[in-house]
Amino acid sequence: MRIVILGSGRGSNAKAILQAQREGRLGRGEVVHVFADKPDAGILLLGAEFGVPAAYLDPAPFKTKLEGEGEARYIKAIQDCAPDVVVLAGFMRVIKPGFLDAFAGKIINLHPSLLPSFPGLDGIGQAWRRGVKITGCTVHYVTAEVDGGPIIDQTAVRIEAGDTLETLTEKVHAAEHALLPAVLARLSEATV
C-alpha cells in the first residue's frame, strides 16, 4: 500500500509513521513520499532522517485552502507517486472537490478529538474549554464536510483532575501517534 503523506508544520505524525515503517509496523504500507505545503516546515527535515523523498509544493494562490493552481499542483506531484492513502497529516488547509475527486476514498484526516464532538481547529482546546472529561482523536476518511467523513477509528484519552491544557495536549498526540500507524497497517491488510 503506497502512502502519501501531506503536512504543515513539524511532522510529530508523519515522524510516527515513518517510524513504524522503520520499525515493521507499518503492515504492508509503504511511505513513498512527504509533501508540505510551508517551505520551512519541519516534515521536510523527516526525509533525509527516513530515506523518503519529501518536498515543499507550493500551494498558491490561497493561504488556508487547497483550490485553484496549488490543487492542480499538489494533484499533479501526488498522482505522479500512484498512492493507495494519502495522509492528512497536520495538514492545515481545506481540501476542495477537486482534489478530493482526484484521489476519492483514499484520504484519510487525524483529528485530535473524538468526533463528531469539537471538529475544525483546536480540537484539544475546544474539549479543554469545554470540561469534558474524556476526548481524544479520531482517524476519518475526507470528505467536503470538515471532519465529518467516515470514521475509521478513535482511540479515547481521559482528562483527570491534575492535567492542564499542555499535559493535555501531549496525551492526545502520544494517543495520535499509536493510532495513526495502527490505522495504517491495518488499512494496508484490508482489515479495517
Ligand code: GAR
Second form
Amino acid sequence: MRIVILGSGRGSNAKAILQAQREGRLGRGEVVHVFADKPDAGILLLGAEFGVPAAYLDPAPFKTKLEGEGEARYIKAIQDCAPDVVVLAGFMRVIKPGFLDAFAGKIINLHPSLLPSFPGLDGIGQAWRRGVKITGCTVHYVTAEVDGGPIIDQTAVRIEAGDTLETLTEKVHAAEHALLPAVLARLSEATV
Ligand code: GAR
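So that was the form predicted on its own. Now I'd like the form predicted together with glycinamide ribonucleotide, please.
Entire complex below, previous chain first.
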C-alpha cells in the first residue's frame, strides 16, 4: 500500500508513521513521498532521517485552500507517486473537489478531537475551552465537508482535574501517534 503524506508543520505524525514502518508495524504500508506546503516545515526533515523523498510543493495562489494552479501541481506530483492512500497529517488547507476527485476514496485525515465535535482549527483548544471531560483524535476519510467524512477510527482522551492545555495537547498528540499508524496498518491489510 503506497502512502503519500501531506503536512504543513513539525510532522510528528508523519514521523510516527515512518517510525512504525521502520519497526515493521505498518503492515503492507510503505511511505513513498512526503510533501509540505511550507518550505520550512519540520516535516521535510524526515526525508533525510528516514530515507524517503520529501519536498516542498508550492500551493499558491491561495492561503488556506488547495485550488487552481497549486491544486494542479499537487495532483500531478502525487499522481506520479501512484499512491493507494494520501494521508493529511497536519496539512492545514481545505481540499477542494478537483483534488478529491483525483484521489477519490483514498484521502484520509487526522483531526485532534472526537469528530463531529470541534471540527476546524485548534480542535484541542476548542475542547479545552468548552470544558468537555473526554476528547481525543479521529482518523476519517476526506470528503467535501471539512472534517465531515466517514470516520475510520478514534481514540478517546480523558481530561483529568490536573490537566492544563499543555498536558492535554501532549496526551492528544500521543494518542494520534498511536492511532494513525495503527489505522494505516489495518487499511493495508484491508481489515478496517
Ligand atoms: C495534529 O495534531 C493534527 O491532528 C492536526 O495538526 C497536528 C499536526 O501535527 N490537524 C488538524 O488540526 C487538521 N484540522 P504534526 O505536524 O506534528 O503531525
